[in-house]
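As a starting point, one isolated chain is supplied in structure tokens, in the form predicted alone.
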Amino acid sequence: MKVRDVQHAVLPRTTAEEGSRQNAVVSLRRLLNSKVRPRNVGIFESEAAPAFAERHGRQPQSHEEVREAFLMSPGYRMWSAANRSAQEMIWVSVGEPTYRDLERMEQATKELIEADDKLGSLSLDSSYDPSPEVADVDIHLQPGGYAMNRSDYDVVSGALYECGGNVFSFGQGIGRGDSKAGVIMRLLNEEFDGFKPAKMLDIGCSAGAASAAYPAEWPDVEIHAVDLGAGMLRYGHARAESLGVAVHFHQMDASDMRFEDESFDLVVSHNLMHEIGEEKRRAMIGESFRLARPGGIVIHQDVAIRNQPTLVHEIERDWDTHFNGEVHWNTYATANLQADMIAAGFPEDNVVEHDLSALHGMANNRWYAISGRKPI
């Protein structure tokens, strides 16, 4: 199950016309990502820097000045506007089938989460008020955000996340056979002697695709998954039950989880660090250390935007902070994550940063991960 776009009962059923519109968005995004965006750094030299120098009598030097210069470039502004429009088109293309098919999806959700023979479980906390630094932001412009929860069987946020994420990823050139969980399982096989946990935790599980991939590959693993959004968790639980895998979903904040110390052999997160601020990220890493058993492994995986070669590259990659609802994008990209892991308690010699290739798709697609092993 280490694939994208897997079919299940709560996935919106798209018509041929809706699928065609989604494919058109994928094609547009591939064009922008493969043909247009790679020219941005060159455009900085040919358009942006000269325009800044003409206005200020010198070359741009600081983050703010490089960003100002980029915005003075017609070529960069054209790409930026097109990229923003393409991102908005993602949500239109997946929103239409989601809301058209919602009655069926909610009925399927109800039947799955109330079934007597469930494999996993769902624990929601009606008193929990999701953290505003995530809940109050439409991250990557997803309408309603991650914490949207409209009714007892609402799954819109999860459906939008999974379907929108697929359109986004295919538009990046990522193949259908790729998955974040698959990348981590390959890392465990190659760098940790084929380590397989008995009990694991997925922090910030969103719609639960990665969470369900682990027990599909390791049927005997007991996996728990946490997120702040009730709609996300409800969708993830129904999705896992439909696929016939056992996952235990919990509504918790990643920075303050209600599990006993040393509960898990393996603790992972996928693309979480760039969605939360510095304070919450450090608390989350501290929690991952607390919850790992002696000798257990912690792996925090995320997007490969770190360690850009120049300031110009860094600011070009920081577009998402300002135009895509990713308010902590550059905070993550420039963080000293090794220091965060060491401060949480991991021995320095046990903390490793990994540059990981995608499983399928374009050869230049990369993932980032940082791992630590808790002392025995």
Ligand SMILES: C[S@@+](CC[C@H](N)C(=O)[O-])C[C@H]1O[C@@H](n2cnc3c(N)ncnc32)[C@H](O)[C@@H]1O
Contents of the next structure:
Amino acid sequence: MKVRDVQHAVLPRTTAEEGSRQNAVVSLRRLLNSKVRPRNVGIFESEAAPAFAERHGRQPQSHEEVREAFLMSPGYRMWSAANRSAQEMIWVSVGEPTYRDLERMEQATKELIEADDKLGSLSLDSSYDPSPEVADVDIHLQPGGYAMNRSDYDVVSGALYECGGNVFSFGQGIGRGDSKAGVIMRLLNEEFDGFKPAKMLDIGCSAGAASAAYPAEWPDVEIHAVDLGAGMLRYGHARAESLGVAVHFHQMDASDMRFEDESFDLVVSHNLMHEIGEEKRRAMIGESFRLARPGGIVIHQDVAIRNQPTLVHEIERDWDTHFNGEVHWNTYATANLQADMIAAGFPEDNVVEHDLSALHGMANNRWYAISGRKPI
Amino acid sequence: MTNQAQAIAALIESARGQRPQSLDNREAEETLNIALALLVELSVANDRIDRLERLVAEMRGEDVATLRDIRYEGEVAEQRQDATDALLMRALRVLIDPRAQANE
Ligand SMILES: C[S@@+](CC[C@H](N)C(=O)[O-])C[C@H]1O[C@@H](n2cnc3c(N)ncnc32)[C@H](O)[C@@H]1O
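Now that we've seen the form predicted alone, could you pull up the form predicted in complex with this ligand?
Next comes the full complex, this chain leading.
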């Protein structure tokens, strides 16, 4: 199943003009990413380090000093201002059709949620207070954030996430045919003898794009998906029903999930680790171990920003922490995930880090994953 | 029903947190944002013009490239040049403004 650019009943219906605007933002971001941003590391040598040396009489050394030096360079500052502006315009370009079409989308959601012949399910927990480290922040500047929940049929956060995610990804050069779920299915084929789960869990599912892609490929799999945001889950549920795939959505915290021990053959998370702090991450990885059955597989996939060659590259990558509301970006980028997996209970010799190529898109688009298998 | 301006306002007003600045000067940063937004709108307008060109070409039974290659000389060319000069004059007005920078 395609994951990006899928048509379904709760997707905002964009006018041709709104489509043009989203395309223009894609083009702007593509240019910034492919032609302007790659100059930053060079600019560090030519502008930033000399400016720092002139002021302080020595070369920048620590994280803070490298960051300070970057901000002393006009070239870097101009890119940073433009990149922030482009990121904000992503949300304007998808927010206008979302709020304009919202009445229809909420009605479609209501009908899909209340239908008698549903394939999957939605369980929201009104007593749950979404983790403030995520709920209180507009991560990647998505207005209202992941946990926004405006009314009983609100789907704004899900619509913004899905549509904004597409504009973002295409602007990164990620192809329309790419799929993080597809990358994990390929990994299972290549490295785990074509392992196919009967029951699986997707943690931090957002609008459920990956969660719906698994049962589309494996019609017999029973899939459960967890997120903290009610608006996000409602949207994901209505989306999956509209696409005709069975997914069971649950509002829970990734660090404390209400499933029995050893419930799943496969536990995955996609792009979750970079959104959460250290403590949550360790608890989430611990939960993934607890919930996997003996012999089951756990794969946590995320963005390929780890293992930067130099401190200058690392600080350049860390822009998102300071300018894009990605408060845990660097925590994730520099974490010892292998140690977290081992602490969770995975035997040292079966924890593996993977550098994965995307299914489609520019050749330098890659994904990171770490996997472990629970001993029998 | 929500109109376009209301929809855009709803989105803008739902943003939380602070807005870190990259440039030394806040006015410059905000002006850059406006310029980039206009760049996006220019691209949107170009798409609209392109749609019309294609429709007109189709109605005339000719290739859109042929339609786009129509050039004018003489009086029409002069009118276009005047219009371009006027556009630039409006856009770059501040560069031509005779008043000197006030001290405060
Ligand atoms: C970047 S999104 C990943 C979305 C999706 N898996 C994908 O790949 O498209 C991260 C998601 O994790 C969710 N999340 C963050 N912290 C969480 C927590 N403590 N418990 C449950 N979900 C959480 C957020 O609400 C958000 O929807």
